[in-house]
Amino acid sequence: MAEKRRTLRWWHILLAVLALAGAGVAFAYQRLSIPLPESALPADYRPDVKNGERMYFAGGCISCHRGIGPFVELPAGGRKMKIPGGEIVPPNITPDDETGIGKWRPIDFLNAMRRGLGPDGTHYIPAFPYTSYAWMRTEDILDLFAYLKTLEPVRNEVPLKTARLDRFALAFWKWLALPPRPFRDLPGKDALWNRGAYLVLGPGHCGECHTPRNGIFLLDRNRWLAGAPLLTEKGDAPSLRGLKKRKRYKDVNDLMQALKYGEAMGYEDLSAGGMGEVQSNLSRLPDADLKAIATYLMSLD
């Protein structure tokens, strides 16, 4: 009889740990499903296109984005990416009306890169990194958005991959994977470290490759830009902890020439895994945001 009633007892907890971890699910969905209103939008707010394009570089929207053809240069979409269990194809974010980004409103793009929403509601899956973006303060978003709007429109239709994974069971994976607030400065630090800690973690994304995940892909943040395995392709993203003692870069001033100048320059691995054209991105940012980057990197143990 003891022994009915224990096997009894652990049926009871776990279905109540399901009904739980239901409601979570369903909670989750429901708030992420719902788009942000139009006073989530900073009032008089004024766009700045100069920071949207920095803002574009550093978050390097063209390695994923690239066109084909003629219009390489260009955001329109179109090139297979690999990720884990397939490939997608990135798609149009030229501001053509009908198969780009034309007729998204400032609301629609700061949905889609804090929320991961699209303007009708979609989920994105997370080979599109908001998750990092969400880090990004509104003004920037909202001036990369700018920027986007006046590259040439390009007419380049590419089908929206849809999630494998159920959209209440992604819902809640973004619930678990975003951040609760933009980024804030970290007090006792100065406004250079502050900087760079804000491009690499936010618009530069680079945990998404260089930091460790666990089994149902959230980032490992207390193994934070460690080194990881790319989910791209074979091979990994080396750890950029310890740059200095391990004699990768001799101080902030060398990591900042390596980011602008790259392996022209002899600094070498600068090319492999996908790093050549992040490296080429970040050199068209002004001085002071190499510097920035270069400060926070070459301060972690």
Contents of the next structure:
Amino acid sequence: MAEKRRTLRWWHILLAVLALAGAGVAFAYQRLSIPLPESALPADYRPDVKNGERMYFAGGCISCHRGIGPFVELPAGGRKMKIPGGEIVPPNITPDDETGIGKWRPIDFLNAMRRGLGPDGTHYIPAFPYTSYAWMRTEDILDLFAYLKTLEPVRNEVPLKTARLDRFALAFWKWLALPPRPFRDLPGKDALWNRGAYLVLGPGHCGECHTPRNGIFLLDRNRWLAGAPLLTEKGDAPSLRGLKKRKRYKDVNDLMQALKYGEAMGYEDLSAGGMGEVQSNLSRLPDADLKAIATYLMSLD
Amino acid sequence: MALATAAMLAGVAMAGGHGGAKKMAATGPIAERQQAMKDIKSNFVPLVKMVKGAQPFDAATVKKNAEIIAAKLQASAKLFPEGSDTGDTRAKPEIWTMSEEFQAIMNTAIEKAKALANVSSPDQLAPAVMALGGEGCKACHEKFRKPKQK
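Taking the form predicted alone as the starting point, write out the structure of the form predicted in complex with the partner chain.
Starting with the chain above, the whole complex follows.
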């Protein structure tokens, strides 16, 4: 008799703990799913489409969102890409009302890029490298949105992957992975260096491939750009540290040429493992930005 | 102590094994195509230097080097027998699953190398070099060459 009562009590406590933990998790999940409000948009903002186009190429959106057939030059989506444990199909981000982002408001786009959060509260899978894009300045993100709106709308339905459990867990992962705020210039460094650091860290998302990750896929900030195994195929993205010391590039100008022309000018290590697409996109940036990236990279020991 | 020694020994043994595997791959189509590619590169580099102004333009060198590149590319096309993507190689299996595309890029590269051989004035050089480098070397390596592995 006494024995039985004790068992009952034990279960009650466990249930209570579980219920509390469940409520805690549900509460935390809800908090982590709150989008940025309209007030996050700057009041005096005026779109700069030209700058948006620059962000589009710095960000390499077309590498993943490239369309198929007649739409290869547009981010109409639909091509499979490999991710750890499976595949994913990047969606259509042309401004089509039904199948693209035609009906999105600027705040929806800001939430996607800064928080990895969809207009309906979807937590995006970080194959969409928002963990880097979140470093981008609000104006740059909004300019990019304005640029996307100028593209030809393509009707191409690419539904997001159903992965409810993953997306639930991602809410918590993002809490660890997202940067606390957009990029701020480092005092004591000049404008060129800071521009380069910004482009590499934010839109360029170079760290997503070139920085090693820990067991739960968080970037290891202590080994920033130190080279890492790729998540999309076998092989590594090489280290971008000590490029000067290792005599990979003669000087800033040499690296700038490498980023601009890649293998077209005999720079051999800029093609495989996805780098070829990155380099093609970088080649569309003005020389000043390429010089900034090269200046920043060559400064890393 | 014993464990550390064992680990060290295992390390030595592994290094030995690795060296052996490398030596095995030093003959046959893999090593031959890698040598062909190295020769292609060493003939390509002087032409890039001419474009950059680091070396004076010389039509005879352009012709000679570009013809060697075209010939070596042609030869290398036969050095990718099915299944030679294992061992000490960066050839991707897509070379055989998408063989038409691989062949098409190879043909483009050969064509661009031949066009480069006909360049007779310095202002034609940059576009011809970049066409070979971009639509030939890069186009193929981007799709059909594995990234390095540590």
